[in-house]
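This document starts with one chain, in the form predicted alone, laid out as structure tokens.
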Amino acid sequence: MASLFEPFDLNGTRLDNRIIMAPMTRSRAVEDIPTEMGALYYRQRASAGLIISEGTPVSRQGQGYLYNPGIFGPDQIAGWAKATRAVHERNGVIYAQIWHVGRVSHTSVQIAGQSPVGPSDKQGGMAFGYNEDGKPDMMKASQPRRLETREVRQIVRDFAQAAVNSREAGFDGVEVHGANGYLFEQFLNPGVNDRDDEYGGSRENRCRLLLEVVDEVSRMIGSRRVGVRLSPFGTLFDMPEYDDNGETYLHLAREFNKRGLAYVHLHDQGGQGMPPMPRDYLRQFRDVYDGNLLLAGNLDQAEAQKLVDEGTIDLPVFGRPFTSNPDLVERMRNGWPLTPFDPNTFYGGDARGYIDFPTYPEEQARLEREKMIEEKS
């Protein structure tokens, strides 16, 4: 039995345990620059074996939500450096999730009100931008513009530069965000991708952009520092189902086997109210992919341990429990109760629901003080 609390070798990087913190958008970055408050947020959670940062856009074009910290400008690099230092001071490990939303954006978020871009002009998804009154709001994503072939190649360069910027900011590696209805999944999906160039049509062509990005990012920082997130059978942001879905991701698994990556990270969208990824497919993917396999998707400790013990996954990924339990690893290790998360504070706002959740010992100390005061009164 492999304990979740034993160290793990992530292709040359030592993790103190197998408990992984999921990438979670929190929308707290004023002017899209990482802040001191964000650095504290990550520091509080540094006992995770690995932190995967919230998605950080590789360019202004790649951004779909307000208040997301990017990784394409010098101020952003300097801001992220505060977070990576804070994590490393507690002997933690942190990867940057590098991200392009593709069509899931709004003109109010783009430079000079330009249209979002995608593999085609097919519209879909929701974006967080400025409404007609100039106020932040969730809105239907704007009509996208089809990328020209030369522009697709520029996106490869944008990701490569983002990887270099991430290392400059102190990240231990990067995760290429290929999941959840964003740019790469749009290219993978023939219901969205109707291109007739080398990036459309066949399974190999639809996978080409993601593989080119992984290869170029690996060339810049080394493949052992590169992970990829995927969501087989995902339907978030109006992604249509298609017959070739399962085989498309198994093709990617075979390709990733050749590249010596840090990991592949699968996201089961069943925890977000979408149709779940079939568990027999998870086993099928495991049988094909021979590298480190991560899984996120509403896991609890018991299921995580079971999946690790049977060899289906190597590392379980936890999201929402980390928002309200900065010491989630310690709580799991000691059997301490978990603090319920608060969905009302997931996105945007201030310190409330972000950095004000106490650890279990802090919570017990507060209760003890309150008891003493009550007894004296």
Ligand SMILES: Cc1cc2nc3c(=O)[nH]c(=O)nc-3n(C[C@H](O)[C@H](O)[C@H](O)COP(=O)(O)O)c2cc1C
Given for the second form:
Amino acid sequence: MASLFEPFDLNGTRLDNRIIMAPMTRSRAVEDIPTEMGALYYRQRASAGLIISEGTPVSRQGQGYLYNPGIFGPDQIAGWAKATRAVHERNGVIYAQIWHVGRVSHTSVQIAGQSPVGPSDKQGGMAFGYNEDGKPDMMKASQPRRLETREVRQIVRDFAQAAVNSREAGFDGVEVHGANGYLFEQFLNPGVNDRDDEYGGSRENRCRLLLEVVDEVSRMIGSRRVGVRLSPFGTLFDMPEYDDNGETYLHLAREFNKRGLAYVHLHDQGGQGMPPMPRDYLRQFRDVYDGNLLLAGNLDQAEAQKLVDEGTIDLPVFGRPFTSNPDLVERMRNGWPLTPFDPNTFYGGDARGYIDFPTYPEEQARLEREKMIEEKS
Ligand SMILES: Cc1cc2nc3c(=O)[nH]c(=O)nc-3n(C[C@H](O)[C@H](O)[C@H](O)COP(=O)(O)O)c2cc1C
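Any chance you could show the form predicted in complex with the named molecule after that form predicted alone?
Every component of the complex follows; first up is the chain already shown.
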């Protein structure tokens, strides 16, 4: 039986253990530039086998929320370099999750108030921009504009550049964000994608954009450093259900087999109050996909170990538990209790709920001190 606490070979990159930190947007980069505080946040969590960074937009067009640290400008690259250095100093491994939100954006976040873009003009999702009073607010995503074919090709180039920038910033690899209702899922879904060019219609055409991006990004940094995140059967951000869903992702799995990627990362949205991925589908996907398979979505240690033991997945991914347990790996290894997470501080705000969660030994030392003070008084 493979222990979660033994090293793992991620297609040539050595991970210290199998406990993976999920990509999590924390919305604290006020100028869209990664901060010192962000670097500390990642340093604190560097004992994860692999950290996947919060989604980092590949362009302003690809941004749907305020305060997301991007990966397209020189200041952003320099900012991320602080985070990757901090993680590497603790012998951690960190991938950048490169991201284009597609239609899930707002005119107030886009350059010169332009419309967000998507495969079609079908509207959907929620964005975080400035409301009519100029205050930051969660709002319905704006009416999108259908991309011209040549603009789709520009997006492929934006991802390729983002991969180069990620390498320059010191990331060990990139994860292409193909999940959760954003650009790639909008193209995969025939309920949103009604195009009649080579990016719409047949299953092959709907998958084309994601595969082109994976290929271009691989050409830039090597396929062994490229992961892809997918959420089969995901409905987040108004993604309509469709008959071909399971087969579309199996088609992608077969295509990824030819490419020798670092991994495919599935996100089961069931844990976030959405309909779950059908139970037998994970097994089906596993049977088709030959490479390293990651899974996120409400896992706990026991379930993670079981899935690894059965051979259903290679690496379990934990999101929310990592927000409040910087030493999640040590806590799991030693059977120490977990600090519950605090949804109120997930997005935005300051250091509170971000970098102030102690490790278990720190927490014990504080309790000890408090006890001594109490005893003396
Ligand atoms: C605060 C927060 C931010 C998130 N941001 C992202 C993101 O930037 N990219 C992404 O693919 N998923 C994102 N997710 C989803 C997580 O990666 C993960 O799949 C989800 O939380 C389920 O795992 P968990 O049950 O272990 O938390 C986010 C989740 C949370 C709670």
